[in-house]
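Just the one chain here, the form predicted on its own, laid out as structure tokens.
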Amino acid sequence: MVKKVLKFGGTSVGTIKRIQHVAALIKKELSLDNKIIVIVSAMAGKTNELIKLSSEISDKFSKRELDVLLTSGEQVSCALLSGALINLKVKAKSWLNWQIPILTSGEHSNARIINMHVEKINEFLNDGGVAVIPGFQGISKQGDITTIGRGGSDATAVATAKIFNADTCEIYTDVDGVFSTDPNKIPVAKKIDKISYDEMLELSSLGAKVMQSSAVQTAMIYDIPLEVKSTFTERKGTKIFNQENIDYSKSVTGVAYSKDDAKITITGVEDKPGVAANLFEPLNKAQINVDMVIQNISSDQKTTDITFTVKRDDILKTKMILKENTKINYKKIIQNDKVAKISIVGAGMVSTPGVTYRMFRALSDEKINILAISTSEIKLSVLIEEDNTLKAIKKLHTTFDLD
């Protein structure tokens, strides 16, 4: 007997129709001997709905009562996927985040899951039951509803596979499994059959949008086996392994692209040390994530420019808190939200000389400029104009063979 988690995500759930198709294919696992434990994620496009409700009530609505609103599209979809396997005769019931409960710590719409009551669920599914749980929130020791953030509900499911001790969590999603790079953009992209946990971790922060990185971060560091499949097909899925199941004969296994970066340019900053830090501590302490860095050498030894990139959602915010930051003194803010960061992912890239080369190569081949670099050993990424966002993953995918 096998203990699954399985977790569907919005568009598996999106309409009536499918929910009784993944009722289905529940009760097929269920008829294997399996224990079952599902992830719901909300319908698809519910939660940009609950947003756009309460950006109508105000553009500072309170984040408590925000966490309460979108925590009710996952409750829609435990009861409507638990109601249709009852259907289908199927003993299944929906837990709601306060009745399991889920707990969690952290602020609002950023929490993160601490630990699950275990107990009457495990007595649940020994009796024959599937249990439902929503994805993507919780509840803080103060007794109130938060969020995991968006995408959250595959964090829910590593962090139940983990504290249920399953022996699988399986990832159900509208594509056959984890791509070289976006098959809706790059048609000729093909499916990974098996990935490494750093590979994926790498992709998914990069901009891949079939798995939340901060579930693969949860399942890499307790050694959880992941698949990512099609709820619609019955093809075989992508795995996603250890460090051991690292392919290091291929130096690039995907292509990755972000349209979500800002470039942001400090002109005439003091050049002295403790001024990158100057100017790095408030953003941290904004919890302003920035990525990449560059600071041009000075030429007379006494001023530089620093240019980095933020999320484009905290444009404004990284700007009011540099003009407000009277520990450093510049020429002049300049802004570019029209960026995109193209990267290369793989676990040969260690091993296999040139492949830098053979980036910018490709690049310069395009005639695409690049505005900035970030590397790490499985990683190579680049900044560039976001018009040419498509024209460079083509060619990337064609010159590393991903075709």
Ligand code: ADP
The other form holds:
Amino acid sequence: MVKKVLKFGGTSVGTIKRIQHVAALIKKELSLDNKIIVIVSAMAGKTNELIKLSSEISDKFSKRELDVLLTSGEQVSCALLSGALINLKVKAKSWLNWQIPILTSGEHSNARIINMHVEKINEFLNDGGVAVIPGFQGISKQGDITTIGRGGSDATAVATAKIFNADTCEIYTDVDGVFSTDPNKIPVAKKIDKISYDEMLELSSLGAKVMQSSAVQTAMIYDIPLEVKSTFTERKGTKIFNQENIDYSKSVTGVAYSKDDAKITITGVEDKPGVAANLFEPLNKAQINVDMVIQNISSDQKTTDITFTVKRDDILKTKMILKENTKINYKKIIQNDKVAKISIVGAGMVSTPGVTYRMFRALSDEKINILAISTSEIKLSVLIEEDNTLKAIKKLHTTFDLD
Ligand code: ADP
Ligand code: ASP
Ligand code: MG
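Just the form predicted on its own so far, so send over the form predicted together with this ligand.
Everything in the complex follows now, all chains and molecules, and the chain you saw is the first one.
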């Protein structure tokens, strides 16, 4: 008997017909003598719809109340799926986050699961029942409802697999697995059969939302193998696991992109020690994450320009902090939020020389200007004008033999 965690994303439970399809899939898994814990997301579009409602009341809507509101999306899909299973004569039961409970720590909208009570659910599984659990949420020590970040049902699935000591953790979604790039944007994208945690973590952090990055991180820490597969086809999915088992014949495994960055340039900053520290310290204090940084070489040895990127949502706050900063003198602040970050990721990059040059050459062949660069051992990211996103992904995909 195998204990399985099966997670179904928003599109997989997006309509009643799809919920019935998922229920049939679960019934089949149960008939193979498996113990099944199901994690569900809210029906597709529901979370966004609820966020929109809250913003109609205020753009500073209480974070506590927002969490109460958003968790209702998963409550609906849990009950519908559980009801659909019961309708198929499967013993099933849904639990809300506080009934289990799923304990979290950390702030509203960005909490982390720290534990779950297992007894009641294990008892139910031992009796042949299917447990249906809401993704994306929990309850704090103070008894407040919390959410764990967008796309967080993936993290609930991984945490559940760990805490319940499951044998497998399967992430069912609307594509066949993890692809070399977003298959909905680039149809020649290829499905990847196996990928290491490190590569998957880079891809998800850089914009491949097929897996939420904190879920991959937890899976990596606890060595929980994951499988991403389609709810709608029987095709083999993608296995995400420990690096040792991966073939590194390719230098680049995938291309990711994100459009949630913005670029800020501060011109005419004094060129002397301590300026960068004075500039970035208050941003750090305000929990604004600075990603790429470029400092131009000063031509007159007196002033220079500093360019950096932050999340697009943080741009107003960043500008306000810069303007209030009395420790730096500058000429002006220029912002550009029509930018995109394109990244190539691959564990094989470590042992293949020339990847950087090939990426830059490929972009220059397409007359795409690079605005900023950042690198790590297994990834290379460039910032470009947003209009060039698709052209850049296509070109890099072909350049690195991923088509
Ligand atoms: P779910 O609702 O099942 O959690 P998501 O919408 O969060 O699904 O993630 C699946 C989507 O991720 C796909 O529909 C696809 O458009 C997008 N995606 C982005 N990059 C990739 C990639 N490299 N491989 C597969 N899907 C990707
Ligand atoms: N419903 C949540 C969201 O849309 C969580 C999830 O789908 O994983 O972000
Ligand atoms: Mg998702």
